[in-house]
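Given as C-alpha cells, the chain that follows is alone and in the form predicted on its own.
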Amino acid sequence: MPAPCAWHDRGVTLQDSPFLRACRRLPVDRTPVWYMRQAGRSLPEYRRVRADVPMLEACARPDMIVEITMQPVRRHGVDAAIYFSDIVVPLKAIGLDLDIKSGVGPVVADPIRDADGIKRLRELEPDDVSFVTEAVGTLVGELGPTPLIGFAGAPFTLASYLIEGGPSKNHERTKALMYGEPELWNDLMRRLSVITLEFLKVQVAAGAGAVQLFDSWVGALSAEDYRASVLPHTAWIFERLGELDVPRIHFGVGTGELLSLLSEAGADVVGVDWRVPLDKAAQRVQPATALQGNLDPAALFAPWEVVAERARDVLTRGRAAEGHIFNLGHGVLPNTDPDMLTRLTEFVHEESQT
C-alpha cells in the first residue's frame, strides 16, 4: 500500500508537495494526482465506516470526516486529499430543512422560490461548522506534507437546488427565476456566496492548503447567461479567497464552452471534464492558469492496457497547460475497482518522471 507521507523523513514541507507546485505552474517532478470523490462508495472501507450512518451525519462527525478523508490518501498514495463533505452542508448548517437521499441526492424539504425564502438564508458563522475546523485541524497533522484541499458548491449549483426542490434534468425553475426576476436572483446569489466563501475561510483557518470550488451544474448554462448571471458571483467568492494565499479550483461539468469565463472567474486551475482534450483546453483558458483534470470516469472500466493508453495521452495533451494536475473528468464511479485507482496513480507518477 503506498505510503502518503514518506516525504516526512526527508523533511520535505508542505509548500514543497508536487500539488501545490502544480497549481502555481511551478516545475515538479512528477505529474501530481488526487481523484474527485477519491473518498467514497468505490472504497469497501469507505462503505463499511458510513453503515447506516446517514450522509449528513457522516459529514458533520470530525472522526468520520477525518477517516474517511484518509483513506483514499492511504490507499492510492495520491498527491492530495480532498476533505469529505457534500455541498449542501453549510445550508443544513444554516437551519435549512434538507436531506441527502440515497440513489436521489439532496433534497429541500421547503423549496426557496420567493423574496421570502430567499430571506431564510441567513450567514453562516463560524460556531455553525466547528466539527469542520476539528476535522481539518486534525487532518493537517495527519496529512503532513500531503495538502488537503478545502470544498464547497459554487452558488449556482447551491441555487438550482435550493430552487429545484433537488436535482433536475433541466433546470428549468432555476432558469425561469433567473431569467424573469433578474434581482431576486442576484440577491439569492449573494446570499449562496457570502455562505460559500465563509465555509471555505473556514476550511483555510484550519489548515487547508488549497480551495476547490465545484460548479456541477452550471454546465447547463450558456456562455452569455453565465457571463451575466453567474460569472459575477462566482469572481466576487475567488477575490475575496485571493486574500487568504492558497490556489483556488474551479470544476463543473458540461463547461467545455465556459471554460474560459471559469478562468476568467479568477481560480488559479480550472478543472476539465473529459469531453475537452487538455490541449485544446489550454488553448480557452485565460493566460497562467493550471489545469486539472481529465481522463473519463468510465475508462476505469476498461482493461489496463486501454487505462494506460488513455491516461498516457492525457498526460501528454497536459504538457500544453502551464500547470497540469492530473485527475479524472468528474468524479469517481461508485462500482469502480480501487486497485484500478491505485495502479493509475502510480502509472501517472512513473510516466511523468522527469
Given for the second form:
Number of protein chains: 2
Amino acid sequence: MPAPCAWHDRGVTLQDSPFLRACRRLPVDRTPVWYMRQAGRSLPEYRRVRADVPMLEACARPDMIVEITMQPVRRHGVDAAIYFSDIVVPLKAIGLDLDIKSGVGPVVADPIRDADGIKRLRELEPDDVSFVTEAVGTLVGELGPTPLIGFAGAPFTLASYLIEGGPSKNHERTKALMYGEPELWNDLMRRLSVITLEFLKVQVAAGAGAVQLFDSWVGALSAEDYRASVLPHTAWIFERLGELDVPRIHFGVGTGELLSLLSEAGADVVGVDWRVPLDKAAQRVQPATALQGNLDPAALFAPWEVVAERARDVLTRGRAAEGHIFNLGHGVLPNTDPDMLTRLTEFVHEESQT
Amino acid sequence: MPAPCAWHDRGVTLQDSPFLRACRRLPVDRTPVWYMRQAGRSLPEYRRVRADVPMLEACARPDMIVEITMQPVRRHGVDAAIYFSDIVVPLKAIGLDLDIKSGVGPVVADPIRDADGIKRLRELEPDDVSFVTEAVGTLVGELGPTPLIGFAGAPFTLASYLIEGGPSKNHERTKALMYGEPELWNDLMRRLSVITLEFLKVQVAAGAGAVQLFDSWVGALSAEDYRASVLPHTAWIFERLGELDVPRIHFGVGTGELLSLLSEAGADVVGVDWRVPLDKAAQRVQPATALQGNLDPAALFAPWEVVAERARDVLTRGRAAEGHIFNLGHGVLPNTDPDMLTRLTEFVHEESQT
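Form predicted in complex with a further copy of the same chain, following the form predicted on its own:
Full assembly next; the chain just shown is listed first.
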C-alpha cells in the first residue's frame, strides 16, 4: 500500500472544513465563523509586530503576512484565515506611486483621470507579487485543515482611490468619470479587473481555498449605475475565477439595494452588512447563493448578554440562507476587545452545533 | 370694502406655492425644486460673507442667517428657502460647550455618556434662540410667496455627536449605549426630542411654512434598531408638529431599509437619497406620503447632457409618488458649479410644466 499523500490528505480535510462546506451550501455540523479585519488593530500582538513597520512594507514581507494572518486563527479559533493585505497592494506592485497614510488611508501621488493616466495601469505579473506566493505557501502549511481566504479589492473601489487620489466621502470625480466618460471608465475598469483577477489567481495557485472580493465603497452607487458600470467587470472576474473551483465571496458595505446584483455578478457567497437581516437578504440574492454576516461590529461594544442575543438572532435568520458563514456586518473595529471575539466564536460554534 | 390684508394675501399665495402644494399631494403646474445645502459653500457669495465669521457665530446672527438663506433663492430661483443653521445650534443654545471645527464638523468638549451627562440637557426656551425668531420674521417678509422650510437635526444624529464627541464613522459608543443601556438611551432621546421640537416650533411660530427634520446618520441603523430605539422619539416629535399644520419632511442618508419607518414616524414628505429610485421608494413609504429627491449630487460633476438625462429620469420616476419635490439625494457638494444648479432648476421647471 503506498504511503498516504500528505497534500491529498490535507486536501480532503480542507474540503471537509465547515467554512468551505458552508460556502458550497453543504450541510455543516456547526456554523463556521471568521471576521473581516480579524487580522488587525484589535489585536495587541498585531500592534506589536506592526509597531515599526509601515503598512505597505508589512504587506510585502512574507514573514509579516504569515504572522499577522495566523494571529487571529491562533487566538480566536476561527474557521478561516484571511490573507493579510491591503486593496492597493497589486497597484503598488505594478509600480504606481502610492502609500498608506496612518489615519487617512491609501494616498495616490498622481491620480488617474484621463486616457494617459489609465495607460499607466499595466498588467500584473506573478513575479510582481512573488511575496504573495511565498507567504501563501507557508500559510497553507501552517493552517493545515483551516482554509485560507484570498483577498482583493474590487475594481470600483480601486478606481475610486485612483481617481480621487485617496479616500473619498462622495466619490464625485469617480462618478463624474463614470457618468460622463463611459468609454474611459470601462477601459479603466477593464484594466483593474485584469490586475485583480491575476492577484487572486496567484493566491489560489499558491493554495488559497477561497477568495473574497471586497468592494468597500460600491454601496455609494444606485442599482442602475452598478448594473451599467460595475457589474460587467465584476462578472468578468468571477467568471474567470470560476475555472479555479474555489468559492467566490463578494462583499460591500451599504449594499441593501445591490444584493441581488452582487450575486448575479457570480458570487457563490454574498457578504451582507448589518443593515439587512439575513432572512431578508436570502430573498434578495439569486438561488444557490450562500450568505456571510452580519452582526453589527458596533454591537461588540455592548455587554456580553446583548452580543449573545444578537448573535443568536443572526444565526436564526441565517437559517433562511442556503448556506451561512457567520461574520460581522463589516470589519472588526480597531477598539474592539479581542476577548469578545474569542467568546463570540465559541458561542456561535456551540449555539449552531447540530 | 376693507383694504386687503397683506399678511392674509401672503398666506393665500404661500399656500398656493408649488412647494407646499406638492408637500400636501395637491396638483401642481410644475414640480417644485430646492436643494439641501443650497445655502452653503457652493456659492461664492456665501464664501464671501462667511470668510471672517465662524459657523456658529453665523448661525446666531440674524443678518447672516437672512442673507445666507436668501442667496440661493435669488440666484437659482428655487421654490423654497431652507433656514440656514446647523444641527447643533439648539444644543449650543442651551449652553453645551461645543464648536464646529472647519474640515471636521461639530466637536463636543465634554461628551455625554452617562446619567449625569444627560442631566445637562435642559429644555430649550424660545428666549434661548431669539435670533431665530428675528431671522425668520425678516425672512418671511423678504421671501413673500416663497415658503421657508424650518430646519432641525433629529435626535439620533444629535445623540451620536454628543456621545462620540464629534463626527463618527461607526457610531460605536452611540450604539453601545443604545444596545446596552436602553433606559439611559431613551432618557437622552426624550430630552433631545423636546429640544428639537421646541427649536422647530419657534421657527414655525415666526413664519416657517414647513419643517425638515434631518437625521443625517440614521442610515447606520438596521430597521429593527430604528423601530425599537429611534422611531418612538421621531414619532413623538412629528405628532406634536402635526398640531402646527405645516408639512413635515424627514430625511436621512442611506435609508433604503428605513423608508417605510421614516414615513410611519409621521412625515408628510420623505426625502430619498440617490440609491433608491423614486418609483421604488413610492412603494416603500406609507400611503399619503410625498417624496423628495433624489438626483445624485455627484452627477452634477458630469457634463450637462448627463445631468439633464438623469434629472428627467428622476422626474419620470417621481410621478409614481403621490407628490414630488425635486431635490438632490443629499446636500449640494461644496465644489459644485452653482451655474449647474441654476440650469437644473430651470430644466426641472420646464420639463415638468403641465
